[in-house]
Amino acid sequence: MLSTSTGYLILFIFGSFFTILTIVMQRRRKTAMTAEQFSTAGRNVGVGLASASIIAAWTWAATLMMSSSTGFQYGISGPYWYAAGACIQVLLFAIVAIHLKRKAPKAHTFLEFIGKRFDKKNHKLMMVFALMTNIIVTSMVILGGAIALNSLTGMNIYIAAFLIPLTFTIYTMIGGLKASFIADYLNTVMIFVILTIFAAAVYMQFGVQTVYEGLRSLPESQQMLTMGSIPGLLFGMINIIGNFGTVFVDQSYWQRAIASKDSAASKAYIYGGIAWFSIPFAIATFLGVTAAGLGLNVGDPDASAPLMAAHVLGTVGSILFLVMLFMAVMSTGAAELTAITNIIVTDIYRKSINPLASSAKTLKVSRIVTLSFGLAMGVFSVLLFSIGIGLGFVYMAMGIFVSGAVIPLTIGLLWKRATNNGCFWGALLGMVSGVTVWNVSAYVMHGAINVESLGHLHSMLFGNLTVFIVSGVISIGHALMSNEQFDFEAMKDSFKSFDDEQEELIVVAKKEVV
């Protein structure tokens, strides 16, 4: 195990490196940052950078920790269900990304589109779903990082949870979305390099036969050597449903489409999604499944990856895993920070509080929001640990809370017959029904409602399925029964960039003076 001081040193090095890099890049640009640049990166990002950014944004700490946990618990089926179950959403998102670019070319958030496509109640409800998604994802990023730091360095898990957000908050506050893209590119390259080192080391040290014999010696009831593992299948279904919410309702994916060139938007999600599959599949196989096959003494399955990394390469393995993990933590953390900043600034501040705010004022508010949310997430993550909620629980429960908005949001973008009332009640009742079924099934099957019973696979599955079924039946059913039709062409010119709005204000001011 590494020393505690190593944990603090890694946090300091990562935070300092990306902050200095962002400052240098800002000075080389030789142009002042505007609110539009801060939130959209100029809307001219190419397919390569956008693809790398999508890979990095989708590579959470949970991708490394939870995928290995599924390999350790469910055997060879775990890596497949994790990777395939979380890959399909990114590929399908290419469809909605290109539709957003065509129908709302100058929008800053998907909520800005919802506000013009539907009525106020839909805009407010979708905003609640979006903010909830950002908070859940950010908390998972921090929980995963804190667990790894605690496992490998013995660093106090509460202090780690509070300090981790600081590492990506400062450089994001300075550089905005563009800084997030550059960090994503560097992080993606580094993650693939370290992943290759681990795969080669595990294969050369243990080989396939040793791991196979180890898995074969485990009780047959654990179903470690079959793709037909029932627990693995249940996890896969939960994973597919839950991750639809964390992609389609997460502003960080929409803003990558917004920031990309028109020709790059859909391609980036296809290339990024395919490339991303290899990360959780490989890390879960080489660290999670191998840890189970070798009979590694792992108390918490969530910590199987860092412990296996230390087992295979010693101190070097621990350091490499921490570096890889922090690359993932910083990419996703920065992406979520810019996402929630864009939502609060565009859909709350400029929509309801100060619609005439100048570019400088908007930029100042954006940076304050980024800093405040980063610090608040540190406190929130400490609270989650203090009440006994860990990474695995949050990962599998997230779909119940956020997936109710997926179908209403998607048909609102793609289908002219989607209705205000159908989408609103579909999203709201979908979530309420899912939470209700989740709690009732936990009580019926386990006799109590607590973290343990709610975290059971069957309870999670029933809750996740209910959300999707109820929201889909209500939103699609109401649209089919009504005669409403929305004209997408009429809303196309109603979106303006912050810079365009600034120029219009200047023109109006000059006319008043004359």
Contents of the next structure:
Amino acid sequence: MLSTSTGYLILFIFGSFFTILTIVMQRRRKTAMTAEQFSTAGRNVGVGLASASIIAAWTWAATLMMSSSTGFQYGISGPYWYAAGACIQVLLFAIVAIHLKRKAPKAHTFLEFIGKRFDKKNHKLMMVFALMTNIIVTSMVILGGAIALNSLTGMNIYIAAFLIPLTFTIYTMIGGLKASFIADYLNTVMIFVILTIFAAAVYMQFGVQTVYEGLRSLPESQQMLTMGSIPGLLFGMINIIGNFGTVFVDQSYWQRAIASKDSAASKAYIYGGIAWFSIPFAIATFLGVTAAGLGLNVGDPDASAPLMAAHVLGTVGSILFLVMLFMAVMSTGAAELTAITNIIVTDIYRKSINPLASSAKTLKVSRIVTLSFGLAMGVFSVLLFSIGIGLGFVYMAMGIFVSGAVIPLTIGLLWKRATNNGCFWGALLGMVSGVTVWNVSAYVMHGAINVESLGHLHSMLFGNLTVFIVSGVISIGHALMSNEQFDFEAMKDSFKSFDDEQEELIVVAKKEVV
Amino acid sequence: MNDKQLIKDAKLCTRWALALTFILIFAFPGVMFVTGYNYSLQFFQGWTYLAFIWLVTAGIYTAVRPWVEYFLEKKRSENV
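Having seen the form predicted alone, I'd like the form predicted in complex with the partner chain now, please.
What follows is the whole complex; the chain from before opens it.
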């Protein structure tokens, strides 16, 4: 195990490095930062940087820890189901991303589109879903980082949970979305390099045959070397359903589409999705499955990856794993923070509080929101720890809370017949019925409603499935029955960039003076 | 970018996204699940090589493409 000071040192080094990098980049810029630049990165990002950023945003601490845990528990089906089950959402998101580009070319958030496509109640409900998604994902990112820091360095888990958000909050507050893109690129490349080192080291030290023989000799060998593993399949189903919510309802993915060039938006998600697949697939195969095959003594499957990393490369392995994990935490954290900031500034501040705010004022508010939310997330994660809710639980339960909005949101963007009431009640009742079924099935199958019974695979699966079925039936069914039609072309010009709005205000003010 | 091009892109990416989803979620695991195939040593070896090669290729793509785009963009702006 590493020393506690190593944990603090890693937090300090990476936090300062990205802050200094952002400051240097800001100084080299020829033009001053505007609110539009802060939230959209100039809408000029190419395929390469956008796909690197998508990979970074989708590589959570859970991707590295949980995928290896599934490999350790379910054998070869675990890595596959983790990778495939969470990759298709990014691939399918390419479809909605390009439709947003066409129908709302100057939107800042997907909620801005919802606000114009549907009525106020839908806008408010979707905002609740979106903020809930961002808060759940950010807390999960912080939880994963804190668990890893604690298990590898012995660092106090509460202090870690509070300090982690500080590292990405400061540079995000200074540089906005563009800084997040650059940090994402560096983090993603580093993750690929470290993973390749681990994969090569495992292969060279143990060879494939040793691992294979080890897996065959395990008591649960019948499921370790086949895709026909039932627990693996159940996990796969939960993974597929749950992750739709955390991509489609998460502003950070829409933001990457908004920031991309028109020609880059859809390609970035396809390329990014295919490239991302390799991360959980490789880490879970080389660290999770291998740990099981070698018979490594792992108390908690969630810790199989860091333990295997230490087993393969000793102290260097632990440090490399920690660095990789911390990079994943930073880039996802920054992506979520910019997403939350954009929602609060665009859909609350500029829509309801101060619609005439100047660019400078909007930028100032954006920075204040970024800082406040970053700090608040640290406190929230500490609270989660103190009530005994861990990473695996949050990961599998998130779909029940956020996936209700997926189908209403998607048909709202793609289908002119989607209705206000159908989408509103579909999303709301989808979530309510999902939570109900989740609780009832936990009680019926395990005799109590508590963190343990709610965390079982079957109750999670029933809850997740119900959300999708109910929200889909209501929103699509109502659309088919009501025969309403929406004109997407008419809304196209109603979106304006912050800079355009600012210019319009100046023109109006001049006219008034004259 | 004009609307026609965006519609064309949308069609192309829809096909790719749906085809890849079908292969990754239904076709490959479906066949493997139904047959209940137990990995032989050779198949397991191929599986790990696939994981490694995919990782390295994806890493190179992710690292290099932004730089290529950056230099092409720079060249284009210099020519203009």
